[in-house]
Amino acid sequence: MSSVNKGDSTVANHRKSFRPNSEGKVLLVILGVLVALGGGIATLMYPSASNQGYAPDQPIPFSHKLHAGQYKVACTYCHTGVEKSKHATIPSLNVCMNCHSVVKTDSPYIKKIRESFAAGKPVEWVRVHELPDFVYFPHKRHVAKGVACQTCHGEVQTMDKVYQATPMNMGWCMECHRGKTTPRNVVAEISKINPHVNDPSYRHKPIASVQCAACHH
């Protein structure tokens, strides 16, 4: 009986020796905090392109449903660079004031825009769609091919609050370039130059470039 008790005592002491002491617990907590901070910093430095559903609050609420939907304001009226630049560009305040110098001037939000315009300070809008720096995406080239804004940005004309509607990751882009999800109007235009794109045997051949250097340079 005594030998059994002695053995039990030895096992208990052995287990006790592996219990973390207070210093070990503190180190574990510190390690956990560092890992969390590292993850947060990595997220800021390398933002994900797959941020589908992201819908940040803006400093001034702007309803695309009202402007682009109800009042049929063309995307190109506000996003003036979309047809001639890599970027669609954020509308400058003078574009807003083209209408709001006489429309809904008593709105508190319009007053903020007017004050910023008078002070020469832009509104700090929160970016919704953001690709990594190593991705080259020229808006003008896609618009010229007939790709509608809604193809990438969703039905913006129905959005009171803009959000990222599509994945916008590499796989999603490649599905379009490979011809699997290419808009029909774009395929129709390409078929005028290359009739073979409508041939079933051509189905798995790319509609647009799938070379790395096309988007990464």
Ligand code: HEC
Contents of the next structure:
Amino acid sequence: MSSVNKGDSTVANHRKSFRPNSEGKVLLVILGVLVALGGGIATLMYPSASNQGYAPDQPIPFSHKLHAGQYKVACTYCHTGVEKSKHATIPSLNVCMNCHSVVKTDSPYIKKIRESFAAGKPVEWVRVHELPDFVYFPHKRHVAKGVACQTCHGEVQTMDKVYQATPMNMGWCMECHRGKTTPRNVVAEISKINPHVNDPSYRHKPIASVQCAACHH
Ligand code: HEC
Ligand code: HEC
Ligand code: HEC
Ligand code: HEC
Ligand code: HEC
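I have the form predicted on its own already, so could you send the form predicted together with heme C?
All chains and molecules follow, beginning with the one already shown.
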């Protein structure tokens, strides 16, 4: 499927900024107190790096703005796994060929796609989003409760080149699971099964699991 190339140097640089020097330590303590006041104990104990903004070049400049925006091709037409499995999946070239066997065949990029397809060679797309191996993230569970792709990935249908729009670190996952940043439509969906989430006295109670084992097993 997609090749794994996270631009290690970028990741390393991000991590470095969390290595405390003496000033950094003071800053971390202050930051920690603020975070703790906000109720983010786990976030305080486990600060983590983020690849927000990461936007690698792709072997073929595939544009979501053109396909998903202008031509309104549904996300699920290409990312077929997203409603039924853990992975969203990247489409194989036969999906592209559904259109490009006739559309824009004179383009050098489409020629490259056609040749790779004929040779049975997949395009080596560079991964944009990737959580560490010790994190479990199921797409299906989120999509089933009405969390929009854009809540986590930003306005992909306006992007010529996909970039990581949100932090996707533990604190970010937790804020939504705790009910603090949960979109209204998702709260409404969950309240069908658990009416308490719409009770005002229940505010900021978890709408999804905050148990360590839910995301780490
Ligand atoms: C539903 C039809 C459809 C599918 C499926 C589709 N495309 Fe396209 N694609 C288009 C249309 C329409 C254009 C714009 C053609 C034009 O500018 O005349 C386009 C343009 C492009 C271009 C720009 C070509 C150029 O030189 O201007 C690239 C690259 C491209 N598509 C790649 C892909 C890839 C890779 C896939 C599979 C992941 C794919 N397309 C799947 C319809 C599709
Ligand atoms: C015509 C096929 C097509 C459609 C429609 C499409 N995508 Fe994609 N998507 C791709 C391809 C091919 C890639 C890999 C290349 C890239 O990252 O640009 C990709 C990559 C992505 C990525 C980055 C994956 C990674 O490496 O982490 C996200 C997120 C994404 N798409 C979300 C969406 C969303 C949301 C929509 C609907 C608004 C959508 N896509 C519609 C083909 C498509
Ligand atoms: C709750 C947040 C969230 C929602 C909602 C979400 N994604 Fe993702 N997506 C992620 C995370 C986190 C990753 C990285 C997963 C990993 O590395 O294991 C990811 C990865 C991806 C990838 C890379 C391939 C893969 O399967 O890992 C694609 C493509 C993608 N998402 C498309 C979509 C589309 C399309 C939708 C909407 C139908 C969507 N996502 C909804 C958080 C989300
Ligand atoms: C915008 C809100 C939102 C974000 C952000 C989010 N989630 Fe979720 N998560 C949900 C909802 C809603 C559910 C479904 C709860 C249900 O089915 O009742 C869920 C369910 C889950 C489950 C299944 C829990 C169980 O009880 O089995 C896991 C695992 C999970 N999320 C992991 C993650 C991880 C990891 C991240 C960050 C990378 C993340 N989530 C980010 C809203 C979110
Ligand atoms: C809703 C999902 C979720 C829950 C619940 C969760 N985590 Fe995490 N955790 C993550 C994600 C995502 C990362 C990866 C963060 C990154 O790489 O930026 C992570 C990273 C970590 C790390 C590595 C820290 C680092 O700096 O990379 C530790 C340790 C950790 N979690 C412990 C815990 C403990 C202990 C709990 C229970 C109190 C817990 N987690 C609950 C999602 C979760």
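If you superpose the two forms and keep the largest set of C-alpha atoms that fall within 1.5 Å, you have the rigid core. Positions refer to the first chain, counted from 1. These numbers were taken from a predicted model, which means no experiment stands behind them.
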Once the two forms are fitted on their rigid core, how many angstrom does the CA of I193 move between these two forms?
2.4
